[in-house]
Structure formats: structure tokens, C-alpha cells
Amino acid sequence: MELAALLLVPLLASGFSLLPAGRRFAAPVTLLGSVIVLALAVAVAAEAARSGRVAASGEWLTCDGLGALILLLVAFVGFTAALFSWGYVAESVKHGRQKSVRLYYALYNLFVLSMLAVPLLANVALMWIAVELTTLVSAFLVGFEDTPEALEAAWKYVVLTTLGAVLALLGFLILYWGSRIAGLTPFTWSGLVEAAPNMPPALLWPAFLFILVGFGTKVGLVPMHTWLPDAHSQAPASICALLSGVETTTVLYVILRLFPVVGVAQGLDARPWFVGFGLLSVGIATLLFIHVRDFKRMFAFSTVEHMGIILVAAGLGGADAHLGAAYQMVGHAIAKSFCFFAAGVTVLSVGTQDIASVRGLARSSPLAATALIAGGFAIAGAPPFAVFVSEFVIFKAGLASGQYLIVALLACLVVVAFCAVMFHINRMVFGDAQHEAPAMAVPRSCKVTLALAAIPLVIIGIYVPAPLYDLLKAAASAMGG
């Protein structure tokens, strides 16, 4: 009942603001139905920490731990982005445009609704149609702000993402096919797993490799990365905030649901390429760090960083790796979208995105101020917050592994990408303020979203919770760890 609850709610709440009186309560609808999705995901986490798989609806939906935790990492920042919504688009979208409100959160909700689908659909196939819907709505939010550099980047980001879809949907052909001629009738993951050993490697080793390069581009793996920094820096801020701090991870679950499948093939071996396309990543978004000139862009480039960094994870394998990985996927969700809500409160309260334009926060804005020092240190990945955890078990499971120079060069340019971020957070945090630049008031819908989003990302780098450690041993497991 949960599983589908969580699809239906959604759905609901974007029809709602479609209606004329969607006017005045599509941002409290929107916000009502994310607290509803939240406590349902938070349910099935808890049942499939518990029992190690939820299923509903004639086996059409399922979710075992790892998808768990992607619809309760969704949920979460997607409660918070509505919250934040309700002031940030008021302030922020002109007197006149009721009916681009409306049509904000509809899109909202159905975006949202299209995360949530991918963990729980049980059919492969289906759940490719909803990592494509994911595209398809949030181009539209993309541009929401109707300025040159936001379309550009909306059309960038379908035409480029689309491209992967096709590559991904020919990877997903060939997987069908080998699975038919290894009996599999079932299309899911679980299937393939058990088909995986009797497919033809000639059939699989492709497949694999259509589907990482297809669904990479959608994750913004390097090198087809080149749409992420500019979709995730003219879209909304808290639309930013779902894109980079849980889409990215949506679509990511996919290409880790192929290691075990992988894993379990004969002279297959997904780990070089888990970790070749991994450093790649992290390495490329670190030299973008040092020259980046805008703070949204610059967080753009962390999520092609973290993405990298949860890929090397996977691909360091055994169970400790793997649990770093689940654990940096909490601590990237939780941190970029805190980053991203500061960041949106930083342009509320300068007007800008430029990090140049940007000095003195610390006395125009202790509010912004204090915000990205907290989102910047936390992305970053230092103490006392989770990103640091979850970077020290991969190393250390790395290290355990005998892996030596694999996590000598992931360890670097950690180091370096967290001295990049914190030096242009620390110019535009303490530096000499050249002009005082227009500004508009922060909403308050937008400080209380800064509040809650801070408390997982404190508590969790301190305390894991014995129900959130379950889960992430169970999305481990499930990874093959």
C-alpha cells in the first residue's frame, strides 16, 4: 500500500495545482504531500532495513534496501526543496505570473513523483521510461526562469541527456536479449542476477557498457558531463537541489544495479571501469574547482566529484567499500541540497551568482554567510559531518584491500577540491566588499528550510541512528558488498 501511496501522492498534488484555486495552495499542497511521501518512505525504509525487501502491487513495484534509501534520500530533499519553494519562488518569480506558479509546481510534483518511480518499479524497462520522465520534467524547470542562459542550458541538458537515454535504452536491448536466451522471463533485477551467469558475456560485457556510458552522461560522469554546471546553475535553487543532490544519485542507482548483475557473469569485471570512470570524475570537477567563477556552477562541479567518489566506492569492492558508498550517497544528498539552499539565499540577499561580486558576506549577510561556510565545509568533506565519515570508510576499506594507489589519488584530490571550494567560499565569506549590491529579503519559508536541513547534516557525521546504519548495510548488501 506504501509503495504505491508513494507515486500517487504526487500525482495528486500536481493535478491539484494545475486547478484554478492551485493559485493560493499549490505551494502548502505541494508541501503537504512531501511530508505524506517522507513519512511513507520512511516506513519502507524501515520495513526493508527490516525484512530486506518490500514488494506491492503483483510484484509490479519493489524496493530491497539500496532502493530504500534513494526514495528516502528523495523524499527527504524533496520535502525540504517544497518548503523552500513556497518563499523562494514567491520572492523571486515577477507580480503577474500566477499561472508560471502553478505550472512551477506541477512540474514539482511530477518531477518528484519520476524519482521516486525509478527504485520502485520491479520491471526494467519501466523504470528507463522514468529515469527519462525525470528529464523531461525538470528540462521544463531547468528553464524556468526564462532568461537566455537558463533555456540554453535546458536545451543543452535534453539534447545531451537524451543522447545517453538512447545509448542506455540499446544497453537495456541487449541485456533483454541475452536475458531470453538465459530463460529469464521476468525483466527485474533480481532476474538478471540470477540469469546473469548463463547470458553470453558477448551479449552482457556491451550491454554493461552502453548502459555506463548512457545513464554516466545523465549522472554527469566525465567526459559527458558538459550539460551538469549549466543546468545546475540556472535552474531555481530549490530545483538545484533536487537535481544535484538527488537525481543524479536516482539515476546512479541504476549503473550500481548492474555490479551484482556483473558481478556474478563469467570473466566479466565491472570494477576497473567503476573506478577508472570514477577518478576521472573526481579529478576533472577538482581542476574546475580552482578556476570556477560562479558559487552554483562550483557546486555543480561537487556532484560530478561525488559522483565519482561513490563509483570508485563501488568499485574498490567488498562490503566496507560498499557501505562507504552507501553512506557518501546520504551525506552528498543531505550536504548538496543544504549548499544549494544557501546558495539560493545568497543570491536572494546580493543578487548574484559571481563569486568576484561576492565579498563581505559575513557583515551584508550573516545568515548567507553562515549558510555556505556550513554547506562549504560539509560538501567539502570535513569533520564533523558525514561526507567525512563516509570518505574515511572508503579509504579505509581501500586500504584494507591492499588498493593503495587507487585511494592515494582519490585521497589527493579530495585535499585539493576541499581547499579549492573552501578558498572561494572563504573570499566571498571575509573579503573586503568592493560595492553593496541590490538585494531582496529572505523568505521565511527559506531560514526554516536552513534549519532543518541542518540537523541531518550535523547529527549524521556524529550519530548514525541504529534504523539509518540497518539500511545502509542493506543497500551495501545489495551492491553486492
Given for the second form:
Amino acid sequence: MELAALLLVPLLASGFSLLPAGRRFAAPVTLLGSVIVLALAVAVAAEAARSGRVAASGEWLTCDGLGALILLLVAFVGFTAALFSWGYVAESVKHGRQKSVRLYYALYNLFVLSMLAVPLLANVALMWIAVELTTLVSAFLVGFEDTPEALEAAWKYVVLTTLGAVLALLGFLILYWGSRIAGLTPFTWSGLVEAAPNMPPALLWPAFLFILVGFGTKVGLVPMHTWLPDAHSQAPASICALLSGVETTTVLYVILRLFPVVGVAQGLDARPWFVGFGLLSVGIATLLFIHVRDFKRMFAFSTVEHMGIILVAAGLGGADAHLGAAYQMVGHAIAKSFCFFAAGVTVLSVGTQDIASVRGLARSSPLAATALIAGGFAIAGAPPFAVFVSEFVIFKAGLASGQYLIVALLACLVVVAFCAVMFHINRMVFGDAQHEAPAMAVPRSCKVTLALAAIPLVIIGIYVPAPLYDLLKAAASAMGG
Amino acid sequence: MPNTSILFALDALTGALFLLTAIGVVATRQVLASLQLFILQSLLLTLSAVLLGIAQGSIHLFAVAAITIATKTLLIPWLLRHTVSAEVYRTREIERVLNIPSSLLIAAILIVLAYVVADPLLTVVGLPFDQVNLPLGIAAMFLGAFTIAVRREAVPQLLGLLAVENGVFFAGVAIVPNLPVIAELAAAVDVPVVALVVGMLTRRIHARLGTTAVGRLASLREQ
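Alright, leaving the form predicted on its own aside, put up the form predicted together with the partner chain.
Below is the entire complex, every chain and molecule, led by the chain shown above.
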């Protein structure tokens, strides 16, 4: 029952947001909806961690450990970003565009709905449609600020990620072909895992590649990543938190789901492809870090880097590496959304995204400076934050299974990326302040969001509650570890 | 039992014309002409779905045919005319990155590549129709993606995207004749929504920037 409610609540919130009921209606409705969704997601995740699998509504909706993890992350960032939107959108939208504010919240709810649907829908075909919808409903949100740059970013985002989704569609059609040859099994993830040993390997192989490249475009894997830094730097900060924090992870989840399907096929090994694409993404993102000039763009490259690390971890194989991958997803979602909230507050305080023209933030805007430092350390992987622990777990698992070269390469790249991020943030925060009074006051809801989002940011690296650990274990075993 | 060999010959002819329209979308000079080629391509997709539907007695393929006619030949052109201003359609010379002879040369290479990609798939026991529809569908996909890469105008890029989708369905009607919800829902809902979203974005870009030459937008890039 909770599973159906998880989809119904954002749908209702989206409908209510469109009602012309005054300026201050859509934001609280959206926030209320996102609180309910978060509570439901926690309940579902707790049950999935305990019993392994939650199913409802005649097997149309289902959720296992890995699905529940994604659900929880989407619900959490959906909540914090809704809270951040309240003040941020009101502050950044000029008067007289109230209609576009209502549209913002209506699409915001649909965007969250489509991301919740990806892990919930049992039928793989319907899940493809949900992934496609994440792009289509968020296109307007990416271009929301209506600047030439934002529209350019929205254009690239829609055209390239839709192209990727259509390539992936051919992959899913081939998988369906294979499952029909293998005998009548339902077109669900568990049905595919069951059918895979009887499918002709000649079909699994191209299906895997079409889906990896097609959905890899949406995840931002190099060399299909070109749209990502544009979209993730031009959207409003609240939307960036969703795009970077959870949308990429949600699509990566689909690719990881393929691993148990193709992993059991004879004559096909998915692992070198995961490691190859992963290392390439980490490497290119690290190079781009060094020259980056825009701090929101810097956080976008960090997303490319993190997606690469998770993919490498999946490719290393084994229960420990997969546990590290699951933990990295949690660390990434929490820290990256926090970074974009910090970046949003910084943009409000200084009125620019250019790294070179921001100096002495510690004096002119202590809140933004503190948030940037904390977010920077968390996302770059300094102890005691979660990303440090998850990367450590991944390195350890890789060394234990004797894959020294991959681990050594990954470790070098991660260290260079760490230095580059901290170098840029250091330049912005310290030094003499060059600008006068803040460009805009930071709305109260943004400050509350930063405080709330900081709690899991700090805690999760030091202490993992037992139910969350069980959930991570369940997610790792669903990845085929 | 319908005569399969005649249906096969008709399907092969449809496939050849389908590929020609895909090449036409790459090479044509005018926005309006590329829209008309897209409509023609969708009609050929419908025809192939009907032929395969008769050959295999599959009611699903007739549904796909009906949806394709309704959405791709009627709804999408109507949506595009209402969201994108008429001025865009009067553009006679579409700005492009490569000239037409080089584009056609690359198109030929892509068609060969499509056969290379499809070859291992064709070793799987299937219907004779797979031999026509699968490689040609993949070729149309590649050509559509190539169209997006060489065009600088918004509407031709969108038509390239829709041509990729047509290619996937052209392959799909052969390899999964009993398509469940996937193709029917995707064709009925997804494709028009893609056209609507991209069309509205084109309108905003036109209103805001006074141009629809999206390939010229380059303020966002690595320094």
C-alpha cells in the first residue's frame, strides 16, 4: 500500500501546485507532500531491509534492497530541495512570474514522482518510460532562469539524454526478444535474471552495450557527459541538487541492475566495461577539475567523477566492493545535494558563479563559506565524511581481490581530484574580500535547509545506524555481489 | 495463411524506401522538406508494421500501426506547427556543420556499420523479416543521430531525434512482434511528449534569442 501512496502523493501535490491560490500556496503544498513521501520511503526502506523485498498492487509495484536505497535517497533530497526551493525560488523570480512559479512546483513534484517510479515499477518497459519522463519533466526546470545559457543547457540536456534513452530502448527491446526465446517469464528484473541463462549470448551482448551507452549518457559517463556540466550548472540550485544528487544515481541504478542479468551469461563479462567507462569518467573529470572556472560546474564534474567511482566499484565485483558502491551512492546523494545548496547560497550572496571573482567569502558571507568548506571536504572525500569511508571500502575490496592496477589508478585520480576541489574552494573562501554588501539576502528556508542537510552529512560517515547497514547489505546483494 | 514470400518482398521494398527517407533527412536543404520526409518515413514504418502484422497474425502490430499514423503523421506535425513559429519553416538553407557530399559519404559508412552491428544478432534463429528490419532500423537510428550532429537548426535536430525513434520501432516490430505495453505506450505517449517539450523549448529559444540555430549556441564550454 505504501508503494502506491509513494507515487500518488507527489501526483496530488503536483495537481494542487497548479491551483491559482495565491503566491504562497504551491511551496508549502510541495513541502508537505515531500515530508509524507520521505516518511513513507523510510517505512518502505525499513521493511525492505528487514524482509528483503516489498511488493504490492498485484506485483505491478515492487521494491527490494537496492530499489529501497534509491527510493530513500530520492525522497530525502526531494524533501531538502523542496525546503530550499521555498525561499530560493521566491527570491530569484521577479515579480509577475507567479504563473511560472506554480509551473515550477507542479513540474518539481512530477520530477520527483518520475524518479520514485524508476525503482518502484516492476515492469522493465514501464521503468524505461519513467526514466524518459525524468528528462521530459525536468527540461523546463533546467531552463527555468530563462537566460540564454540556461536555455542552451536545457536544449542539450533534452536532445542528448532523449537520444540516449532511445538507444537504450533498442537494448530493452532486444532483451525482451531474448526473454521470449528463453520462455515465458515476466518482463521484470527478477524475470530477466531467471531467463538470462537461456537467452542467446548473441542477444545479451548488444542489449547490454546499447543500454550502457544509452543510459550512460544520462548518468554522465565520459565521453557522453558533454551536456551534464551545462545542465547541472545552469539550473536553479534546488534543481541541481536533484539532478546531480539523485537523478544520475537513479539511472545508474538501472545499469547496475543489468549486472546480475548479463553477469551469468556465458562468454560475456560486463566487468571490464564497467571498470573501463568508470575509470575514463573519473580520469576526464579529474582533468577538467583543474581548469574549471565556475563553481557550480566544478560540483557537476564531481558528479561525473562519483558516477565513475561507483561504476568501477560495481566492476571490481564481490560483496565488499558492492557494499562500497551502495555506501558511495548514499554519501554522494547527501554530500552533492548539500554542495549545491551551498553553491546556491553563495550565488545569492555574491551574484556570480565565477570562481576567480569570488574572494574572501569567509568575511563577507560566513554561512556560505562554512557550507562550501564542509561540502567541499565531504564531496572530495576527506575523513570523517561518508565518501572517504566508501572509497576506502572500495579500495580495500579491490586490493583484497588482487586488482592492484585498477585500485592504484583510481586512488591517484581521487587524490588529484581532492586537491583540485580544495584548491578552488580555498581560493574562494579565504583572502581579502573584493565585493561589498551581499547581492541578495539569504532566505530563511535556505539556511534551515543547510542546517538540516548538514546533520546526515556529518553523522553518516561516523555512524551508520543498523537498519541502514542492513539496507546497504541488501542493496549490495541485489547488485549481484 | 497469407503468402509470406510476397509479404517479405513488400517489406523489403518498404525497408529500402525507409532507408532512403532516413538518408533524405540527412541531406535535405529545407526545414519543411525534412518534416515531410519524416512524415513519409512514419508512413513506411506503419506499412511495415501492417505487413508484419498480416504475416504473423499479430493484433499488437496493427495497434502499433494505428498509433504511428495518429501520432507521427498527424499529431506531431500539428504540435510542431503550433509551437514553432512559421518563420522557422520558411528557412530554405539549413545551416549545417558538414557539406552534403561529405555528409552522404559518412551516411554510407554508417549504413555499413549498422550491418556490422546487426550481423551477430541475425545469427539468432528468427523470422526472415528480422533480416530486413533489424539492420535497416539500426541504420536509420545511426543516420538520425548523425542528423542531430550535423544540423544547427532546432527543428531538424528534433526530426533527427524522431528518426532515431522510428528506426528503433522499425527494428522493434520485427524482433518483438507481440510487443506488450512498451512499444504501444512509448509510441502513444512518449513520442508526442518529446515533440511537445522540444517544440516549446524551441519557441522559448526563438523568443528569447531571436534564432533557432541551436548549433551556434556555444557560451557553455570548457575554456
